[in-house]
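Presented below, as structure tokens, is a lone chain in the form predicted alone.
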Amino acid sequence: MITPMAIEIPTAADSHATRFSTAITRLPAASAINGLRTQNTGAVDINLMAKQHNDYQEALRLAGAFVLELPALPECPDAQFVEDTALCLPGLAVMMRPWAKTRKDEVAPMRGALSQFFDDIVDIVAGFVEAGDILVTPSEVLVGLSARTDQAGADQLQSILKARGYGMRVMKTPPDILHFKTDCSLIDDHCILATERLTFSGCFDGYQTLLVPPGEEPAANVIRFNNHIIMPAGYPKTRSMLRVEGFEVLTVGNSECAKIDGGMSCLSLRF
């Protein structure tokens, strides 16, 4: 088993941020042009997607990640969105159960990859859960019920996490938001970047929140890898705001994955 640097979960008195060492990505297949989408925003340019995928991986490396790129899965058009397949916590990987039938065959190959890093791997076998609906903070795991994650799946996940000492809270994702993390990201251990529509639902009470400027809602989905924030290009107000707050910001083009409902967090598993 490969042993990456473990995620550091701080105590309340610890001022250090959670640290990551590893990111898993998957090469987009040519079939990605047929990925799931909630609306038609134009044809996917697969060559541009491949370039943006490489840029994304380079940003992760600049942030200090060891990047493991998995081969394309041509039979799974959405397989590059690896985050939905697993929840990775210190010493534990929980394999998700995607809502779409076209995505079910993504899970087993990811389970094999994660077996290099985790001894404790558990499978969701009831209902549906996609990790795009899960936001992990140092104090709890937040799960948003959505069109892709239901109560049965959330209940089983809660049972798995409770048995291992993790607290979990379930909430309702507003109906116009695809995944819970479509509209939010943890940008340090105590601050959540989010849209107004999700924040005003009350789900982040008790957390510091930073709102993306109106008109830049897609920029709420970013990833933090140690001292860096990796965000989609094209949202200058959010980029400037994050820099003013003291974050090191890397921008990556995401136009093609966005056409099939993919954001920054969807494209990697980080632990």
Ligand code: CIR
The other form holds:
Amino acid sequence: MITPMAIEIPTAADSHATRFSTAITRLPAASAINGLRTQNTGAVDINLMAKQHNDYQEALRLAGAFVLELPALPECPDAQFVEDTALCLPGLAVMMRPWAKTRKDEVAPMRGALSQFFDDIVDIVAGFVEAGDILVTPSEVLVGLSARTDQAGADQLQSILKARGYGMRVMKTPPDILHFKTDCSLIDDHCILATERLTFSGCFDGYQTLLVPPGEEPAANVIRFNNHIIMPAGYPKTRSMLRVEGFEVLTVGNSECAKIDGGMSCLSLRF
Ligand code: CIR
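Since we've got the form predicted alone here, give me the form predicted in complex with the named molecule too.
What follows is the entire complex, opening with the chain shown before.
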């Protein structure tokens, strides 16, 4: 087992959904220029992506993370989006089964990395689940069915979680949203930052929600890591809204990952 050298070590009383010690990232490969994308918004600048990756890791460290950066996986253009490969909960890692063929080979190396931290590692072997479709709150795990996550995968995840005492609910990700968490993030134990289009689908009844101002939808995907929120640069209304609400906010440039549909949460596994 690796002992994380975190600045802020969460205690047992802390929420497992917002308090973490460790973040795993993966260095983007040059092949990231060929990452999957839903629309062409211009060529990826790989040098700028590398800089933004370093800035992202620095923000995690500022928030108190021990950051384990895994080496690039050139054969997998989307491998820096490590979040999609696993669900990490206290004492449990569930290895995902990505729908995207070019992403399947990301899972085994991540399983190896997680085995340094988790004794209980279980594999999804039916259907498909990408963890970008999973939002963990202190009381439950929300899974959004999407083009990447299907009912068979969600059913298997549910039985794995149920056996370990975790509650899970299945939602529907609206069709024009890549992953459930593309449009939402847990920013406090009971508060979810989300777009209007996802919130108005009724997913978050029972939670407090904070809506990102229209026009700033990509800012709905942020990370709450201990006392900080890490969000993409370029969304000033969302940033001021979060500051007014009393959050400590760090911003990181994400222009290059955004071209291949990646946001703040996709770029790390946190536990
Ligand atoms: C993909 O389409 O799979 C990648 N280009 C982006 C993955 C983003 N991950 C996420 O939203 N959790």
